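Encoded as structure tokens, the following chain is the form predicted on its own, with no partner shown.
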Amino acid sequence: MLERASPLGAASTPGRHGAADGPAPVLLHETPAAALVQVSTFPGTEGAAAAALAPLGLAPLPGPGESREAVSGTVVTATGPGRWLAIDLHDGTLPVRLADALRAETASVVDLTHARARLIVSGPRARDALAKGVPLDLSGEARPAGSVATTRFAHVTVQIRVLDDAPADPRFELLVMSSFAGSLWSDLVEAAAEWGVACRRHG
């Protein structure tokens, strides 16, 4: 068995860095997905995608900017007409299980698991850190928990997904390309700099 590497490489560097009084109050890590797959249904097939889909628990898919854990360890998020993301945090075998329900006249599907990195920001600081890249309201008004959006942070696109919109301590999921994960992650580090952030990857 090869172990899986992480795409941020030498980027990232585990600790506290900027601020250094008091509990951090920006966290930033790394938490990789056991299986992360793209479905994208075809026109006019959305309903036998649905049907499908159901005996896995993944239907009813949610619609437009949101997402739902369908079951344990795996959460859904629409991305755009006809496509969704699954995201397991558990169970690698979710791209063969879905190939095997969906028929190729229906949808294609597309395992993206080690072509995205999964970063996970948050603390008291965590929108004020995420808001000098992001052209996006991040308040709990605006994005409630479940919320996604695909946006960029500085020159990187991002899918966002609000984990916990609790004011004192939010929690936010980063999916980027893992070719920009090393980028997005200096990035994000320098943002949170002047409060203090701290680092850990793989858990």
Given for the second form:
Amino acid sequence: MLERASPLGAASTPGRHGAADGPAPVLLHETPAAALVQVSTFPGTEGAAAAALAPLGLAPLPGPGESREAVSGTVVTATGPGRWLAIDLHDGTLPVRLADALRAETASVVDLTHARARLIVSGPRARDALAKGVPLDLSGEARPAGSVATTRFAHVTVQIRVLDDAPADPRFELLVMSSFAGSLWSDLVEAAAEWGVACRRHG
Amino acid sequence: MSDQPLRMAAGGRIDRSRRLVFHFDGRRMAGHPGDTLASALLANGVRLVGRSFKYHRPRGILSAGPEEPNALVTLRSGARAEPNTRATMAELFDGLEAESQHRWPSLRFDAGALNDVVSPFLPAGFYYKTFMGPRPDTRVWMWFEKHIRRAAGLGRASTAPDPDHYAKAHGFADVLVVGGGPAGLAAALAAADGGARVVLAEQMPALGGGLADRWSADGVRWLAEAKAALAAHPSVTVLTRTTVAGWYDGNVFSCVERVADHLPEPAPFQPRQRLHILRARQAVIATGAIEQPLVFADNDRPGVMLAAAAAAFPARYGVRPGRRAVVATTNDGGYDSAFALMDAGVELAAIADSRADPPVWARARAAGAGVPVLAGWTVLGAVIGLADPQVCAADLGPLDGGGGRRVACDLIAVSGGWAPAVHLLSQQGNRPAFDTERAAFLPGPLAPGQHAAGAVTGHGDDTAQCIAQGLVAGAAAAAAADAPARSRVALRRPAPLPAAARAGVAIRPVGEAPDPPWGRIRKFVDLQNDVTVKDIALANREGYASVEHLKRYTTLGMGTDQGKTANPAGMALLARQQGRPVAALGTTRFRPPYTPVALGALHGAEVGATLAPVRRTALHDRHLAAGAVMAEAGLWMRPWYYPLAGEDMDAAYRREAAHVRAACGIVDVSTLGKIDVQGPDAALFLDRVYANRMDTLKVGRVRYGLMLREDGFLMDDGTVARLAETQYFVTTTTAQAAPVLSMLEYLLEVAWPDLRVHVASITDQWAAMAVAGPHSRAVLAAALDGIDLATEALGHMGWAEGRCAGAPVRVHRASFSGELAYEVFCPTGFGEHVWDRLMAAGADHDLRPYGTEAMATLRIEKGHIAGAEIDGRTTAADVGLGRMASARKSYTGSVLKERPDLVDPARPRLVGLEVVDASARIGNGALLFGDGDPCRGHGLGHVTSVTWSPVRGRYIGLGLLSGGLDRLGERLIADEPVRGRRSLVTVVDPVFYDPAGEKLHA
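May I ask for the structure of the form predicted in complex with the partner chain now, the form predicted on its own having been displayed?
Once more the chain from above appears, this time first in line as the rest of the complex follows.
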């Protein structure tokens, strides 16, 4: 069975880092998605795209800054005007299914499954750790669960989706370009070290 | 160990049950938790703490807060040594070490004090006028400057790496309240009550501001209730030890939190300081006011202190700042301080009040205590002991002239009124206006989003009003913030304080006190910069009539304190010199930061190895395992060369390059930019952005392409593979990946929004490795399934898809080395898998990895251009590719590439260069001169790329040469003045290897 290798590299070590008292207030988990596909419509083709995606259960398409979990484990996130990133946690055939569903005149379909690492940051101090590099308000009030933003952590571009906006125990999904994944991992570990962070890698 | 002779038996917010040991200039002393270095020094009777900037005058402690101009020390030692730290802000910890600054050989006997004796000859501007002005030769100034700088200046920074780390925090608030005094606390309460998310920032360790320094039962109760209410509120964040240093456009605030400065060193993983970058919808400025000193003879002596600060030392720290005090005031507030000192057990010798009619309540209280109140008097001079440069008496006298009186004392507590801390508002463009009644600059009209409350508005004399103002401002800010609906917590508001039973404000500014009987002695205006009354008069005489010019000429208001206790007096004196009202003069505009900020707080975590992120290819760990020496290429890490035992770089790359030509090599080219171009109009789009035709490219084929900038210069080169009618796979150079993508996006968004095309970076989706050399086909044949590698099936510049041990791959037959070569692309996550399979299959064919250095050797031998030739100043014609540009279509850059200067035949053009003497060496950047010509100026061109060529057995290079290949065969000098090297080279064709291209078509 052909396994996709993690883009994190050997330098990204799992385990407990930083302050070591009690349960870790920040959890950093690598949890890859089975497929990531970018869909971009052309001016005036959004309706046609939504209609073509409806049989896959992916319509309606979410509005700016939002995401929608259409089918269990399949989430469509709005990443820009006329642009969406579909995330499938379990099914790696999504790129093919989307390419088959959408005609070239309707939308472009780009497989980015290998181009992103997916990290989950959670825990009572997750917001504080992310606030060291993310210049966005990540409070539940400003960004309730399901919110999506393309932003940065320090100098690294990340797409953040709020999985759980609980004030005391939030969860965030971070998608980062594969080549930057190791760098972001170490930046996040350093940011969370003040409180302590438990890191887990996939596999 | 001394016994803290001035420590009170009770009082203050310190923990007397614990003793902290500290050292000042090596002297061991004790204090308590809750002390500052300043309070602990005063408790131990130490009052001489530093020497002044210019005259080396002995200086003491003037204030009890961030405004301190004098008591600057070097805190800690070794790598953590921090110069110019205010002793009044340094919280005491066990083992603290502090050194006085700017003295030699010791604080008490300082050789530099000679400057004080010759000071009549050192007026403002002296150094510049004497050493710089009249002499045209700057070397004279540069010689003197060294010595002047050594004599002046304050502490010395450590040159060791900072062992601490720093953090940033992006914060968000509906309402930011700056200042944790009564007005700020009230504003935070009201704003939170109004539903707002509130951040309250207070620079001191404790909340309360002036209220905490003046003991009253009502005040203590109010403060306790306010603090409890804020602590209980879920939408209030209170940051103490946090200075709001800057207020920037869009209501962005920089707030420096001193997380661990009060500890000997930060706990493990704890940042020393945290820079909060706070975005607030509304701001309430409750920054209070700063008490101002009086200007009189020798007013800089240790023992002269601001009156409220003198009263704060007993209230906060249980320390008497002296044993016997004289208080000189211009306003009612001075009496509060005087009586607080009295209550703390300081003997009050006299109160001098500049006003003719001191308030009745104050006279009555003084009379009851037997303290004389001298109406219409002020302090004329500070008298110091013969052996000890500290205050031992004050000369008092009437403001309007006449006989004075000398009063023995060791403390002269002065109150020259209060200057509202308008700094933050001023940073945002607020123009403070002079209020004659209060003799102070008050905030001008506030802009939307700005609110002010408390002493900053000029009401510092009335705590009840400060609280009332705070409540109003906080509620208004919450309403204006339009905070999202939030469950409101009903706050129990603290009961208000009784209104002050005083009549209005009344102040009589002193300006410059009359001379004491002992003659005209220096009266200091700016203690930190040693600016005197005389300097201000001189500046005015010499025409520096505006406050901004006064500041720059005299240095008034510069330095670490930025004139917090100097500017108001300086403005008043300049106004008097000009016979104008202060209001007509205005005040200088304040800039960030409010108080000094450590550089560490600004860089945060972005330092050293974490200065910039690192990009790693999918094969990074494989390179490390193979012993590669890695090199940075932009943010990427790439394998530079793979040395065998005992090999240096030269040996390794020469071996690697020769091996590729002889057998087979593999190099990681994943860093090439890769762009997916997709849509019905993709062919049209690419035809517009490439200089050569792209619409004619057939599915299944790859084409080399040139891209120009709009201005006609060469932008990038790369390959284009047509994957389908409506989809292309574009590669760029590593360096230009991002600029090319953004140019394509720009053109699609702005120039041709009608084109149905999308571009997307897929650099990270695809790992890529080039397999090059005569054996490369055999290697791929062994490693790949489903691809016919025969030239008839997969010719030069074709592509095919297949599998590599199960992983999908696409193979482009393209060559950068001049050999038969293939680029193997696979999804990033299968990169190691494919690499491993290729290496295993290549074992029988002597496949070895090569690095970027050997890659450069191979492409130079083949005459291929790279970043050094596409340097933003070359055209396609310059690099010999002019004929690639299509004349039958228009494309980006096609018009401007025809500008006269870009088609000038004298432009430097690409040539090959080869050293004449096989043992000679040339380097990148070498300038080219005609053989026999003098090596001066820019020459005929320069060398762009150099390598030792296994094919030619010597150093070769590419260069840009005026005349280009017209000079074929000429001998030139390659001159490297920086390396001190000069070699003879021959101009040759840039294609050193296989000019017919037989190898790559094999």
